Amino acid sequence: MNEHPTSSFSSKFGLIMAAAGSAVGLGNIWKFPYIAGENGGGAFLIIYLICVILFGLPMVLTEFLIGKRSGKSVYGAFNELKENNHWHWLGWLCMMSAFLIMGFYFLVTGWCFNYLVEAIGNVFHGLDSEALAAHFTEVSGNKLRMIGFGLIPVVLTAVVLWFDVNKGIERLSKILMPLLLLMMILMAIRVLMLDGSNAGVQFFFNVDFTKVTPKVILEAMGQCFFSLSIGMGALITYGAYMPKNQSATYTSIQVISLDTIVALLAGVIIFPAVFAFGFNPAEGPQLVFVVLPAVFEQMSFAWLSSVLFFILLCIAALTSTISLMEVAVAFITEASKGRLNRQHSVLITSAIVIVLIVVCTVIPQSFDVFDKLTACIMLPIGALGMSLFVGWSLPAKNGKGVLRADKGARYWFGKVYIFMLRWLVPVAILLVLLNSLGIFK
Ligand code: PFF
């Protein structure tokens, strides 16, 4: 325990902040609506919400519990739980994802942070949606620039993290979520009032079966597994600095319920937009970025609105990345065995982020094959061996200890989670990546 890199958080509720700001970020705001977009909006929605009632407690359960009761980062905590176990890959897997998605997830914190400033600027008045859209085609096209500003999130994630974890991450979330949730309500009550808006409710709330096809499937399972930070370990490495008399239960369905609202406020907000204003729903990634300056034009007081929300979004997206980063830096502090401490891990963290964003500005293919790899394959693969290690592998006693290791249980509920852990999950991703394949035609 003492190679652990930080203390535990200091109350429940910074804890339950820390992890709801790893969930809520830039999967819900940016990525959720453009998938949706792509996906048919509707269909998508109706999927994704089956996938987080399917694998959403289980899985950001499992992963509480497995941090909480081993104490240790992914690479120690697979091993801890079970001696000698051959799950040792797991957490290599975890830590593999975390820096792929930390290469483009960077990159696109870092275009929050240009229009942030060029929010400041007030560079977006008066531009209608075709000069918009061009203009984020410019900006992004701006391969130096793009680094320039990748480089930004890179080094606040770094001092947070270099410093200790719990005040770091607990004062930056407690803050945050509140005031993020507020803005977007009044953002979507604007919306919703605009002319032609009705379009845009109909797009993302109705349900056209026809249009649901395997593709969508895997993308909204995807989605869930990326929106909830699922299948590589980034709550293991916050539940181990859980308070021991804090309940897992309770924590996760918090954590899921203000993601799954924030992704829908989002959804709220940026179709019914969408049809006002006349763009297209299947714009691709850069649609928040084209319809949101276009939504803070009809607001009152535009200039504030747009500044705030963009501040408040890319500190969403750092409580994010902070979470993505300190598995990479947990894994190698404790790997290390006491050679590398705190300060040396995220130093070599961040360095190969660098490269990495590099990579995904200089090769623009990389940036769809990390993204697409990660959540489509690797995640649901951690989160496969994560629920056959704690459902099947581990032996009963610390299988269901696992559950024993949280207060807030049930007796009832310990049953209905092993059964959803050994069969509901596995069959269920199993099944989508199969069905992705076309196996089932
Ligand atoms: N859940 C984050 C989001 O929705 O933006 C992204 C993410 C964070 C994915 C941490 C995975 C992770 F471990």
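The term rigid core refers to the maximal set of C-alpha atoms that superpose within 1.5 Å between the two forms. Numbering follows the first chain given and starts at 1. This is a predicted model, so every value here is computed, not measured. Compared with the form predicted alone:
- Core-superposed comparison between the two forms: the CA of Phe209 exceeds or equals a 2 Å shift.
- The Cα position of Ser140 differs by less than 2 Å between the two forms after fitting on the rigid core.
- Once you line up the core between the two forms, the Cα of Phe32 ends up 2 Å or more from where it was.
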Contents of the next structure:
Amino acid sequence: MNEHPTSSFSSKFGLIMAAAGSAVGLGNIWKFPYIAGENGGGAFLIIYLICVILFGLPMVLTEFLIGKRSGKSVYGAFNELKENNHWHWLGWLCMMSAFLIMGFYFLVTGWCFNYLVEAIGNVFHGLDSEALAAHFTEVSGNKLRMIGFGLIPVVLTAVVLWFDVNKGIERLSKILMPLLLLMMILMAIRVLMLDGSNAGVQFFFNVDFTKVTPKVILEAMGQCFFSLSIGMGALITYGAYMPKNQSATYTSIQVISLDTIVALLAGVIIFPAVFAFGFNPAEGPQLVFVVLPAVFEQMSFAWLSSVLFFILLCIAALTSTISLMEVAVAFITEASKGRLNRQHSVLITSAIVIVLIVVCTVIPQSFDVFDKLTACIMLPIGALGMSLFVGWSLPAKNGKGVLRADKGARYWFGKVYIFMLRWLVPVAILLVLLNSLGIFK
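Output the structure of the form predicted alone; the preceding block shows the form predicted in complex with ligand PFF.
A lone chain is what you will see next.
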């Protein structure tokens, strides 16, 4: 296979931290807790963990293997593994998905930075939940302010990607991911010391199978794919940078384990705090920006708790913006066939993202359109295409051989992996797709 046009990760640890950072993001800390809260807590958690093992692991491994075996970005990976095929549309779909997601994801990341600045300035002091809800509406409706804060993560991400992979993404990931985990553990310990926090722990971990409905199962499947960033090509891109002696199988297990740990820690931080002060755990997307600031205001060391939480949120968001933008940067660099270097591609990608941020801000409906289009249609189709490409389209020497050639993979695991990729995973993705489109009521 051909080498990727840019440098590779210099260490196994660096790749694991970067790939885990790609999966870990606002989906874990912002979305996972409120989705769990809306679907019964512990019952949802058990189904989610099963989905991660049955569907998440095969798809994370699939993306890593496509990247590692091809040595290409999503632009050339599918043609490299199987010449003269019609699967190159998957690469274009991944890039388009990444761009559309960046349009609203960078905007939400801008909200996080806005709230971090306000937390540092002690803006939330003395505000109750109603006042904080009004504040959130005011802040998110201030277009110039939101565009300005949305530019902060664009600039920070562009600076990281300006350098080669090992000097930019890898170096920062080795700092941000351990820092994120340390901060989450410290915050979890702090929250668990609150009076009344046991109710939140019981809600999150107590399993009541009477609450398991088809809707809960489908929501858990969807959250699994969303949380692990499956279907947008980020892990294909990182897989192309994987050291040759690194096992994609073991790396996949480590990545989903870290991603799940972060999601569990987010629940341990949020639910005990919410229950300790009598708030509703099923508050929806405003749980992070309205309910938690109100919770922190009632805690001792309120200012410090609020600041640390929003620092944590910004770090988690940045680890994902880096991988999202890298998909486009690698695609543009490779598609230019040497006419553009990494720095040129970073500038082009940043300019497009800024335009999309402005569009999502000025035309609020586009935010929801981009979100629904990617989460409900494009990402499921991308994941489905990848599973069918490796499971069915590749000839035996490249299909099963893609895994068999991977260091650390066992023969029995390869047979199970291909079976799941051919049958179970496509069915699960189709169900998620149909549920997202509102087919199941």
